[in-house]
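Below, in structure tokens: the form predicted alone, a single chain.
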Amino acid sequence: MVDDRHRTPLANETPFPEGLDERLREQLTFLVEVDRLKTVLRQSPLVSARRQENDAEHSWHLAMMVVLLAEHSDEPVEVGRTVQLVLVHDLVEIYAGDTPLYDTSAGENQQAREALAADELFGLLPDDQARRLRALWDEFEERSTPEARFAKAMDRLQPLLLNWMARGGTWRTPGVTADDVRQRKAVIGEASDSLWKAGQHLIDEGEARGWSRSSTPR
């Protein structure tokens, strides 16, 4: 079932005073609303603390990865636009929730849930900015540009790093094998051959160390 309800924006809890410019009011309402991203928990464990990361932390980490790793893209990418893509890509999870990578049943209606969430969330903005952020979100989902492909690669590489540091992390999800991890992470190779080779090396070594299940008995 897709949840298509419209929620009361957080900004309504402490309404802005009269006299604000309407465009600015809409922008501030959206900025308050996206504070919800800090409460959306992901499955990946943090390296620096004994808890799961949240979506806001994840998005920040991706932005930093883009800045540092863009030189590894197989195609030239505009760093600024790619940063925008990774900052916007998970905002819809404020309403749609996080869908764990290895939860196939939860992924069945993910696209529909997130599209409705995008309509609702970006609709809080002035029309021109709503269209712009929705276009960025669609670009990321469709992987239609070099920037979107690299942004998606970062989205798959970042939890790989966290799971390596956790000596397994979500690789230990019941029923998930090392080959499942390879299949889910292969999208990295669509943007960067060198980063995918590095990712495969980490996955292979994790499997060898028993941090993930081998697909075939050893």
The other form holds:
There are 2 protein chains.
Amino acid sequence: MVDDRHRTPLANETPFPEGLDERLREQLTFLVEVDRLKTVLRQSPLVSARRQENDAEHSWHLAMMVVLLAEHSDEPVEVGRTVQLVLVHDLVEIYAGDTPLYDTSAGENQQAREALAADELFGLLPDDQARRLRALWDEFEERSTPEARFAKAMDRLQPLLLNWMARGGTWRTPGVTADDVRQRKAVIGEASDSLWKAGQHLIDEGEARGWSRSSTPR
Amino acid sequence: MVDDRHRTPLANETPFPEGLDERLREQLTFLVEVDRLKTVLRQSPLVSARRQENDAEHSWHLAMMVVLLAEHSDEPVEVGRTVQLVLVHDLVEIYAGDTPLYDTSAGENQQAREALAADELFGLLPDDQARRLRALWDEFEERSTPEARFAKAMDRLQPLLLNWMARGGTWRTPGVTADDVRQRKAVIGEASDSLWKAGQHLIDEGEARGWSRSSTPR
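Could you drop in the structure for the form predicted together with another copy of the chain? We only have the form predicted alone so far.
And the full complex, kicking off with our chain again.
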């Protein structure tokens, strides 16, 4: 993904008419811009169709998981706020692109690229809302609250479900072993003991069935 | 969309391993099943790509709108609960299909089809969660609370934004006039005076530019 800063917002292609309240115009400009999240492709294969998932679909799916799985959190979490964390957690990828979980080289400058993207994207909003979304994104990245830890756990559990359904999926990425998967997914255990147990069960069973590469000969 | 009841859940294609907690198994079965929402196509064209939007992308977009536009609600709304309403509002379309806003014939048996779909889909969940999601869906449909009225307003405002950006979009549906658009969108005014004013402004301007059909010669 290119990193040409200060792109022209999509909304400029068909500018809103004169006479809209300025604050609302900024909000609508941002809401049109984030349509782009629907075009950021992830590695994960859908269960229901033969294509990759995009970030908007992924974010919606995580939000549904929060609503239904919050009871498994080891610490109490406020569902509404946790949902907001997952809704915004991938927005920066609109400008910074998706960084595959098992791509270590792309991960190197990921933080810097995403921080630049956040400045630009959230900068379309009125200042107070730009700060609010930035704070949500920072909270998610830092996992400094029970809500952020649970949101992150959903972000790791959802592709695990998709990989299970695909009988491998990105577990089959060249060079990746079942132990790599365990290591990347262990963050689920920071939020939920029971979900991490279930996740490990799926990873173990997937390895036993040959859907991922064993680290040591069995 | 066919209406063959009691379909085989997607999760049965790769059953979860033995030993998962039964409640969690039901939750994961439902969460895999709703992957289908990513394949339910709507009429609205994306801003960022030359294709139609799907229901999962649409639901995520509405949730973002709630987070940023809730301040425009005429009555105070709880953001977290309003977000949950939009996350689940289209789930029944997984089995009942999308009913285009300007398709009056398809709208006739819509309610019955969707109620059957709700029974079947939510029935995959543990009983307490099935009841909770059904209650959220009913609340949205009945617009009985400020949250539901605002959620519904977002459901009508979002395609209006996409149509504006497409310089017509579904406003150009054969037989549909600008007054039809105004009538279908007026529900926005039940939730937010300022957003409905802005919506009317976009519809008026679109009509003036020839992006929709005028009811009376100008």
